[in-house]
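A single chain, nothing else alongside it, follows as structure tokens in the form predicted on its own.
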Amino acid sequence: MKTILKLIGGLLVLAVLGVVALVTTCALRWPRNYPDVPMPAITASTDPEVIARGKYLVHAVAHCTACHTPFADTLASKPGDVLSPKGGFEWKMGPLGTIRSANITPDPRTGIGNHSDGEIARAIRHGVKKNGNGALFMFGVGPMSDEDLTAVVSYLRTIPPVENAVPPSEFGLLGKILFQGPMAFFARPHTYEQVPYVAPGGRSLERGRYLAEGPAFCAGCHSEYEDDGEAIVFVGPKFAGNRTNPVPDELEPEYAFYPPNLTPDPQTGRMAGWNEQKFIERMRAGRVWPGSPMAWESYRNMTDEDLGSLWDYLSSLPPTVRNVGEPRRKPDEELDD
């Protein structure tokens, strides 16, 4: 009996050894760095029409507002605003810590403003910060062609310099252990296949496509997705709804959003039985629900022949089952299938 005994107080010894040696690790390894994600070979353009592109895409498509502002800023704007990126929202963890998100205007010393073409190409592309370390949730972005991504950069460098010293990140212990493990994805290198351009200007099911899959990033919502510990990795049909990876509500934590199936399925797509007009004004009416995170003031602003575009994509997608349930609910809640 005393020999049982020893062995289980040997073993449970072991137990917590190996946990403090993770921990130890998980902190001294905080933040992750990585030096040797290239920076794409993008170079700012003084041309009007490209900087009035990445101003559309700043604002609209790739809704980099959305996040770069703080969200009472963002609750209080209007149709056709034009928001300061000066950064500071924040997304409140818990125990995992306080992510802010950067201040990106060209100020020299709170934002981007001596920062290299590269070293904000590669941060929107790539999620890699200046000094090489991960930017936490740049995993949002979508894939952008250069073409798009020249002109965001483009107009970043236009926009009044607005200095505004954001906090830095605050992370827990817990929140240092789950980025360097099952949330890795959210902190490091991201790169995405890359969707076909088509350039803006005229409606097709093709720059629908792009849009959706690409700066709009409708699908990494709107889809499950898993981390393959090297890339995020969509499961099954794009667009159909995820029920898996639920995003909590800005204003009421207690509660989370699943984005909805967006196919044309007849039973359980979001969509069944809207037409594109009805579609359209839902774009433009913007939030129900004050915490959602989608970005409906960005996407207010996109033109009715983008939003047309998107409306052929979706409507074309083969139509899935998969009922994804109440949009916004406690994630406790039974979901009947």
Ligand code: HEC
Second form
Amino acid sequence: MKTILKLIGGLLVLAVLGVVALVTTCALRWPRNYPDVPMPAITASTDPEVIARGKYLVHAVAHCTACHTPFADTLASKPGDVLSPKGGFEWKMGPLGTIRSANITPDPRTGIGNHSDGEIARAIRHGVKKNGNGALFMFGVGPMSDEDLTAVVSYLRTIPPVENAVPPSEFGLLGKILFQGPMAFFARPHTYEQVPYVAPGGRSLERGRYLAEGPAFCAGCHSEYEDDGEAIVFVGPKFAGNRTNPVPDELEPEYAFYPPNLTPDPQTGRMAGWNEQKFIERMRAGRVWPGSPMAWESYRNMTDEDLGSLWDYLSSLPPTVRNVGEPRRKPDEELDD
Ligand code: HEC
Ligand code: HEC
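Moving on from the form predicted on its own, please list the structure of the form predicted together with the ligand.
Time for the whole complex; same chain goes first.
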């Protein structure tokens, strides 16, 4: 009996030591630094056409301002408004910490005026900051072609610098542990598979696919994904909704959002019975729920051609029967299949 108790006692001590070691390692290793992630070989252009394409990407398709502008400014904006990406969107994540987006205007002190083209491009394509640290939430930026990456960087060089010193993000001990464990993909460098590039200026299903799986990244939210320890991998048919990775309501965190099924399934597809006109009107109408993570204020600035291309692509997908439930609900509510 005594030996068994001793053995259990010994195991308990070992377990506690193990946890202490793990927690200490996590705390000491934070923030994780990835200086070896290569910089894309692109150079900013001064061609007005390239800059105009970058402007459209930043404020519409690739929705940079949805994260790089304070949320209140975004909510108060009107269609066509050109918001400054001066940073300062705050995600308050309780004991995990507070994440703040960077000022990406060309201010040399508080923005990206002293970043090289490659450093900006690396942040966009791989989620690594100038100082080599992983950039939280940049995994939400979809893959874009070298042409589009060049356009975004070229445009950012031309916008008015705004002096806005965003305080650094803060991380609680729990955040340091989770962002290196189950939530590691929040801050780990990533490389998404490139989607065949189709330039703007024409309507086609292929352009729709490029937008939806590339820079507009509808796929990133409206599909199931998993972290396989190295990368985010999509699971099951894309665009069939996301039931396992709900996004907290930005304004009422006791609610969560479940991106709906966008495939043309007549029962469970959110757009069942919609036609192109209804889709474009919906995309232009903006948010219904104030705390939704979807970049409604950016997407509504997309051209008719691009929204039409998106419709062509989404309505061509194989219908997938998948009930994702109410788009906004308390996270633990049970679902019937
Ligand atoms: C889902 C939200 C989100 C989206 C969308 C987003 N960003 Fe970010 N970005 C962030 C956050 C948050 C940070 C700061 C991360 C940190 O400090 O850990 C950041 C950091 C950056 C940085 C790094 C600054 C540095 O310190 O070197 C650059 C550059 C950047 N973003 C550019 C962009 C561009 C360009 C787009 C659009 C193509 C974009 N971001 C879209 C959230 C986002
Ligand atoms: C950051 C995550 C995110 C991204 C990216 C995203 N969505 Fe959504 N989407 C949501 C969520 C969450 C909802 C449900 C809440 C809402 O309607 O705002 C939603 C709802 C919708 C709806 C249903 C609206 C309704 O009236 O019921 C449509 C249609 C839609 N998204 C299309 C798109 C398209 C097209 C794209 C890409 C251009 C896209 N979404 C990108 C998260 C996202």
